[in-house]
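One chain follows as structure tokens, the form predicted alone.
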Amino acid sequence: MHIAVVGGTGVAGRAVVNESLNRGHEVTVQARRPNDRIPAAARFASVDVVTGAGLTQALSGVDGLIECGNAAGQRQGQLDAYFRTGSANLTAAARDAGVARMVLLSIVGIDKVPMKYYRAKLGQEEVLRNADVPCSVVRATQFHQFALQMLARMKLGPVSVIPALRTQPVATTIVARTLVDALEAQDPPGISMIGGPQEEYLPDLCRRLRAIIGGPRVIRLPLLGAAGRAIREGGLLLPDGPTGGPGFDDWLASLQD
């Protein structure tokens, strides 16, 4: 199978590219810009889903598509541009190119936690699931790397102000396996969910990570309002309990190898 991985240079996308190659698939990485982490065995195609630039040519000959991309910013206009306009462009190009099926990487809890980013992701799910090309949705909990991203993103001088999230971090290798499984399935799922082996608390994850890599001191940021209440009630956790795979401490240990 020839698989296109949209957002194949990102954290999840790179894992999907490697999983697909390991299964013997032909892979094209599709992103705005290449980076040095694209495997030599994969092709690269420069695309911009928001404008549609490069999509038609890049999807020529592709059998299946896995969407792992993300918006370029967090403002409402940027989110809507990628998740709604970009998804409409992507599905139209996939239809015209004869792509047989698609899989979207999404997020556990976006239908429960009223946050701007999650509302935009729900909009993306709606666009892709109503497209002419059949699309499965895999909702995942936050990745192990989320703590590393938050330490950097939430840095204010000598501290990092980390939201008080209940989370269930999952390995990107497990997510990638699930996404490729969904693409290969004879009877592909509609919406499925996957998460890590246990519940964690994001400020604690960041402190454990900081003990290994250094960085600013971690300060807990309470979450208020309806979104905060939904998160405290477990909105970002799997409703049916853990899935499995390596835990956060296993990932920490891998950083020291």
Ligand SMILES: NC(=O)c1ccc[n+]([C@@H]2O[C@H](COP(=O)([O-])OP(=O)(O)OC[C@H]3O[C@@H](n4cnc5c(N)ncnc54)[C@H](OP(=O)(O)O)[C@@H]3O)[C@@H](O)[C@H]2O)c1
Given for the second form:
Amino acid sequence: MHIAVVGGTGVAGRAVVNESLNRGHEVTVQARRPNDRIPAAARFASVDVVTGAGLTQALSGVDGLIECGNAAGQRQGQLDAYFRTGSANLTAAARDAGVARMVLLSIVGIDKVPMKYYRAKLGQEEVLRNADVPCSVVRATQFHQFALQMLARMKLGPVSVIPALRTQPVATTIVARTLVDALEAQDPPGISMIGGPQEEYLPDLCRRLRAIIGGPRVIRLPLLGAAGRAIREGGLLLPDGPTGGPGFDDWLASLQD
Ligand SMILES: NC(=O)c1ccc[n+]([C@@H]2O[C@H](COP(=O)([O-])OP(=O)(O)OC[C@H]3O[C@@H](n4cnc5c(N)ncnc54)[C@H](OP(=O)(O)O)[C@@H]3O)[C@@H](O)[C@H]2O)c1
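Can you swap the form predicted alone for the form predicted in complex with the ligand?
Below is the entire complex, every chain and molecule, led by the chain shown above.
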């Protein structure tokens, strides 16, 4: 199958590209800019989902699409541009190009935790699930690399202010396997969930990571209001408990290899 991985240069996207290549698929990595981590066996096509630039050409001849991209920032305008406008552009281009099937990477708990980013992701799910091209949604818990992303994103001078999240971190290899399974399967489109082997606490993950890679000191940010309550009640965890795969400490150990 010819698979387009939108956001294929990102954290999740890279794992999806590798998984797809390992299964013998033809892969086109799609993002605005290439980076030096695109495998030689994959092609790159420059697209901008927000403006629609490059999409028609890049999706020509593609059988299946896996959407793993992300908004450029957390401001409402940036979230709407990627998740609403971008999803409308992507689904229209996929339909016009004759793409047979799509899979969207989403997040466990976005329907339970009322936060701006999660509302935008719910909007993206809605656009893709109502598209003319059948789309399955795979909701994942936070990746192991989320701790690394948060240390950088939440840096304020000498500290990183890390939200007090209960989380169940998952390996991107497991997420990628689930996404490619969903694309290959002929099941009717629906929503499935995937998560890691145990519950963790995000500030603690960031401290364990910092002990290895250094960087800013970690300060815990208590979460207030309805979103804080939903997260304390386990809204970002898998409802049916942990699943398998490598844990966060396995990932930390892999960084030291
Ligand atoms: N991080 C987590 O723990 C986690 C957990 C569960 C689900 N998710 C979801 O998984 C998705 C991917 O997250 P990630 O952390 O892997 O993202 P990421 O590392 O930030 O990668 C984002 C990707 O999107 C591309 N991109 C950004 N703007 C684009 C545009 N306008 N047009 C085309 N491509 C664009 C980026 O490349 P360019 O900048 O070169 O365009 C990059 O390839 C997100 O939707 C996120 O909500 C994340």
